[in-house]
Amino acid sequence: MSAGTAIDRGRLTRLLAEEGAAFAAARPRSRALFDAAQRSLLGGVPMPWMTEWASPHPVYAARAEGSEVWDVDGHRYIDFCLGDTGAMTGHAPATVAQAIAAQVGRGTTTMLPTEDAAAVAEELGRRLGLPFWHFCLTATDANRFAIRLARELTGRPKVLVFNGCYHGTVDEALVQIGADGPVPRPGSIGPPVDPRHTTRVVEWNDPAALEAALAAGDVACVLAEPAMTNIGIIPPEPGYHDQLRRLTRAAGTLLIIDETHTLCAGIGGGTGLYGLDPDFVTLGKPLASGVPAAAYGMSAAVAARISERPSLLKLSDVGGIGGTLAGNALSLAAMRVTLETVLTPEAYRHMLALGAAFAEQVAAVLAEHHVPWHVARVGARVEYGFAPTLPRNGGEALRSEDPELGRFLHLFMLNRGILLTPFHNMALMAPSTTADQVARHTALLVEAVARLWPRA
């Protein structure tokens, strides 16, 4: 059998118990630890994503540093999840290190200003172009407190998102397109409300789909990052950014542009990749190297709207906006030395060579190999996908999904000492990756073919 001709299914079903089986054998530690587990936390883990790797169960972590995770049975991993953009920076850098321990001894939170936050809030504004900002500990944090400005600021109800998109556990963003109007995504817990009552969803790349969706004139915001990447990488076609900004002034609507993801585009993030000028941006995760931080900044013409109106500020914690933890001092020192030291032009230089290297090495194993699989890069994030061309919307990446392909991918990549973020075959670099390591994972790749596609 060759590559270019259709998995064997039941190859795919050995090959996965295989793994699986290796996988066990191989970590007796990491089960006794996820066992014993079961009689205090929920499903033996402290947050239930963490049930979701390819493996049996979860490997337990021992400790990780830069870009390489070591877990409890000895095993040490080349690490492309990255705790899925959480730890860009890759793992306790030490000039992070240094300053948390620093602020510790200081005092971690006082509802009170530090200095580091307005030096933060400076430094954000020169990469996102974005004068004002705030701080939170989240970015579906961020993503909420946006969405209820921009329905206060505009006296309408509707929040518009794209077909496959994620922004956090916002509730308004937790659906795909039905028949008739969106409908909770499939395995949302406890939607709050009917979502036609909150949200309009479209696909992606497609202008008319997004100005017949405004034409009622009753959408607040439009949320969206600068490219998809929670349902496979999905780039803006030509041209289209330059319509949703011009659709969306026209109809009154404000434009959250979110980053969480996307700032591994480069020192702007996407917006400064695409030359977008939005009226909030929102990010999260890397921001502080791991340390619960986020962040969302405004236009000046949104802070002169919001200022107009000082109960928008004075009211704002009950309200539904802020806090008791935000903006503390320890998430503050954590972003700011992120910003400084590590997040640095040199470092996304270095990050964005890699990723590229990345993109080129599995997209000439897919063709030597006539894989019928696309690869997508956005800066220093990488994706292979099972289609054979690159999906243009969130339906057609949906339709696209192998999970049981995925799962086969990921183990065996873990197996070997690499680690991939779950659900996605997707890798991203830190200031810390390597060469060699980029070079390991294209290794393992052509073995993983070959064992789905056994020479006859």
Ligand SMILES: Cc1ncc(COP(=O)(O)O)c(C=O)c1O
Contents of the next structure:
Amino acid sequence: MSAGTAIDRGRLTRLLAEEGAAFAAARPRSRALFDAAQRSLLGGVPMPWMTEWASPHPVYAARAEGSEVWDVDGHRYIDFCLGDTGAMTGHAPATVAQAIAAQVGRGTTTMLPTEDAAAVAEELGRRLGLPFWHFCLTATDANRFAIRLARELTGRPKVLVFNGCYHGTVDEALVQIGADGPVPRPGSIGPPVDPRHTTRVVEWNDPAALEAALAAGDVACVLAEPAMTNIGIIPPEPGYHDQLRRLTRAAGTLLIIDETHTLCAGIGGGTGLYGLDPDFVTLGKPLASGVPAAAYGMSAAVAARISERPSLLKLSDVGGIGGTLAGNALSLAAMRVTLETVLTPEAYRHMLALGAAFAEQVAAVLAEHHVPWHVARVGARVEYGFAPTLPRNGGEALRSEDPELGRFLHLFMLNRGILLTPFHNMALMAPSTTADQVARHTALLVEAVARLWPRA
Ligand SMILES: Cc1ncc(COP(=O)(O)O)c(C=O)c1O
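Next block: the form predicted in complex with this ligand, after the form predicted alone:
To see the whole picture, the full complex is given below, headed by that same chain.
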């Protein structure tokens, strides 16, 4: 294998075509279901992003259990995608399945609180350090509601986010750095207003840019992940979070930490890992083992400011915060059993150890074969990217993307029984993930590298 040389692009295109043909030949039933669905589903899928897998058509799932998925053609996959974190708990944990069935039998939604709500809030408070919580259905909603509260409390219009971020379908955050301030991300569908009215966007790990962007005193909140995870994993540089907190406080700007993905960092998420002291924390996805459920927590100081204005608590639904099914009995029951029996300290120890093993094994393959890529990890989440060293920010990460190479690796893995997360080379460890599954991925990576750089 020729060390460190550029990939032969013609060869890559041929390899991708071969993998596409092998995929299609082995999945006639998925193809037939996809074709039949064209009659009633626009684009043949229930959500457009389901066509974004590297394969020529989607794999139709038959069932999923633990860290495995079976498709309708009888193939079995090791699942490192885990529903893009929604199933970080592993699929269908038995305790959750039982608790959900029991709660469905007792009623799913009544517009009345259930005992589970305060139990979940107290547990989230122990883990993430914030004393007061409310619940909703998606992480997007949690972010939207925290932003609304921050705007209301500060009387300021703008939200600051980091280049390359993703926080769900939050209009203010679907932006990137443009020549003259924030512009809608490429592909942003029908952006409602020019984001220069709503948003400031700066590069991650750049305190000077952050300070300048906060200086006008019109930013209600910074919305940030503890480590960026949606443009590859980009950890904070040492001291960056201290600066972020110091600068937001000095500017009277509230800090919203989005833990939706970084709940994989450990039992206290990235907030615990990096010792953060945010005004709000938002989270969703795996919190109820994939049952729609999300939460936003707030500090005692923020809760006091909200409580001083009873109208904020009372009018919330028609005031832009709420949702008929938010805080429903089923999602609360699923959150409670998930926290009490699945995302336990012991499970985290296992997931973090496997995350470390996955990253070490990938790094060893890259080093041994002189592959000029890097590997990054936050807790149980590992990602390899096509820059030779870890990017410092979203702009650098964007410039190192190689969609064709990414598609090849995904399809190569898919054809051999491994699911990586679409759009990323991301692998997540669940409590059910095993060391053998990690080793299988490593062995396949060696094979993929040998295809890309064949021995002369
Ligand atoms: C960091 C982060 N926050 C929020 C969300 C939104 O989650 P949901 O699509 O479940 O609302 C995502 C989705 O990928 C995310 O990555």
